[in-house]
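One chain follows as structure tokens, the form predicted on its own.
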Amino acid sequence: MTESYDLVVVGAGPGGSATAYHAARAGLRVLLLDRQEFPRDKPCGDGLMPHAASEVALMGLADWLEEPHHGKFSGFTFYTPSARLRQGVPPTLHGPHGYVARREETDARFLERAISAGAEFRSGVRATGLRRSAAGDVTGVEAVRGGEEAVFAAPLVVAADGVGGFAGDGLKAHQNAVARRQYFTNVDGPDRQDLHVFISRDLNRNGAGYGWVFYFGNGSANVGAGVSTRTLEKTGRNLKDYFDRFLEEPQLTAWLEDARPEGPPKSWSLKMGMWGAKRYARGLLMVGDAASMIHPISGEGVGYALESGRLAASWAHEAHVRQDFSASVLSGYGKQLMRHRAREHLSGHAMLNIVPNLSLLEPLFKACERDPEARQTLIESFTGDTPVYSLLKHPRTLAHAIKDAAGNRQKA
């Protein structure tokens, strides 16, 4: 027997279950179908950006954030092998802070939320295509469980599954970074209140990439390490060897020498960026990763995905009050989105292509380090509230760079 739904939301990570809480409290019929049990481990950075955090506000859990084991960062510290640059959360509408909780139960708080609301979960469920008419309009989704089919019919979907690709139609990109992290307890480095972030020589010698460690509230830390497919294409390295190697960097061995690893690493794949996939279709909507908004310079998605979920249920709710999931409606979901959000990733996006590695940007960082407003607006750009070009709003520093950036050239 198939069961009917007004929405059925595949994936029931942050912006799955965000689109199920926000379309559930529209008065929609929403089922959230994931292919894993909850609570599941997601291995992830862990860290919530302010505009992150108010996602999770709207979604009735700021008194959860505030729970001491989470981290609770209010600045951050970048590490490159000439700067330091110390600067505080940018100020923002979001607030003065940041957040670090891990996705085993960040994930599973979103879910509850989502059911709370309203919302019908299946979880051991593998969506495995959608359904259309013979007029080619989306009838719900196909999907195994136990071994057995089944078919749960709606007339819109969204998919969020992440990499998963479950919706197919030529919406998914492809993943353009990798990364990789550890659980550490007793880890001893300093200002716990800031999110610290190391572009090292090995990470960037021969495309982009960062390391990190992230505080959380109870001692330990999420401590990790990402880099471009580019860089493992050109190295024919892996991304072991990366996360290895910058577990070695001296800053990193002297905060670690009393660490213990709470479990082995676990590594990720990502699309950053919001070029190169496509947001909707007749019938279909894509949120979180699966729209591929994960921010091009950070690789923060979790309030993006946050975000695209709230926007998603919107539409999806707007489809159903005019009884049209065409694709020239559901386009409007797909537009807001740029809106919101195409300046920052655009930029981001076209800094990481024509620079090929951040040592490139030595000279700059070394610039910020004097010029506290220009370092503001350097971590503005990493935390997704300001587009890169930004910095050309600080002539004085952009010139400072280019000098030393030539003197460089001229020594070499």
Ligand SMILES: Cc1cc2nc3c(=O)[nH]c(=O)nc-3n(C[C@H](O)[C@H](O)[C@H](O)COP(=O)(O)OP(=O)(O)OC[C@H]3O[C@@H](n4cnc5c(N)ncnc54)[C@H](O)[C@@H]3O)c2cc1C
The other form holds:
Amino acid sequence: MTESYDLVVVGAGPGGSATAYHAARAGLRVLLLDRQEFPRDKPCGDGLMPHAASEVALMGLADWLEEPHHGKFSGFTFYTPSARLRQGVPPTLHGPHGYVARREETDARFLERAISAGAEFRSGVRATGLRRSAAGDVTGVEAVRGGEEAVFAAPLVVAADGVGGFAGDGLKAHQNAVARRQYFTNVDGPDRQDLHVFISRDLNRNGAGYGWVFYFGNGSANVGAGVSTRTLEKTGRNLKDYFDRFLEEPQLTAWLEDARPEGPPKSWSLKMGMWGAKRYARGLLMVGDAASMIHPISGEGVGYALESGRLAASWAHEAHVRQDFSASVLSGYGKQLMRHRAREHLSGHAMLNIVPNLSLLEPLFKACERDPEARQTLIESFTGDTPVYSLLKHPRTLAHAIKDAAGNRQKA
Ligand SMILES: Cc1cc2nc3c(=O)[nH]c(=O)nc-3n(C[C@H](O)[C@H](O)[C@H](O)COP(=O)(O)OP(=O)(O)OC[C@H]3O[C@@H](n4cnc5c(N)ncnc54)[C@H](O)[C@@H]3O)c2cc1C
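Same protein, different state: after the form predicted on its own, show the form predicted together with this ligand.
What follows is the whole complex; the chain from before opens it.
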């Protein structure tokens, strides 16, 4: 028998659970599907920027964020081969803190909120395609559960399946980065109230990448590294190799001397920068990684998944009220996301393509080390609070960086 809903959401990561939570609260009959059983792990740095924390609070989880086993950060330390930048969390509208919380726990909490808001959840269900009428309207989702085929009927579907590709139709952009992380207990580095970001020579020689140490509240930490897929293509090296070399950086060996791994490292891919992905079609909305909503500089995607889910839910409600699921109505969602996020994401994407390696990036960090205002702008462009071209507000510092970069190029 075909079961019928107002909205089917495919994928119960942050994007899908946020969509289901907000849509159910708005009164829609929502079905949320995931191919996995929960709680489940998702390889991630586990960092929640302040804007992400605001979205978490909007889902009624502000108190949960404050639980002491989570990391709570109030600043950043960036390390390049010759510069060390420390900066507090930018004083934006989103408050002075971010958090570090394991995705296994975080995603289970988001899912609980969606269910308590009234969404129906089915695990172990893999969506295999969209079902459309002869006229092209979406009529539901085809799926497989326990080896059996199933159909869930709805006039509107949200694809929140991350880097999966269930909706097909050339809607998704390709992955453009990969990252790997491992949990360690007893990590012994300084300034646990900061997120530590390493722009190392090895990770940046042939493109952009960084390593990180993000502390939890109990002394363990998420340690990871990410590089662009272009870097892998250029070098013929693999992510495991980059990650292993990152752990051999002198600072890391010192911090990890007495640390114990909590399990094996895990890798995943990312689609960053809003570039090349469609975010809507007739009867279909895409959120989170499925819509390439990962910040191209920081690699941060949880906050954008939550935000795009919240916006998608409001457009799902609008379409439901109008009983009009056309691309023209749903384009409002695409436009709204562009208005909110395109400046930061697209300019970051452009910068990484124009300034793709350390000989150019390092002088920028060095120049910002000496200029607190430019440093704050640099950090805001990492946290997604300002577009990277805001650095133009600091012409003297930029001029220094460009002069040094030109000198480096001549020497090279
Ligand atoms: C190593 C690494 C480090 C990162 N660090 C950070 C960080 O510190 N902070 C941050 O904000 N972001 C970080 N990110 C990015 C972040 O993990 C993603 O942006 C985030 O998970 C996106 O959420 P989502 O809901 O869109 O997708 P996902 O979390 O990937 O969830 C998708 C869900 O869809 C389900 N699914 C897939 N296909 C199907 C199907 N056919 N049928 C049914 N279900 C399906 C999956 O089982 C999964 O549960 C990192 C990414 C990586 C790889």
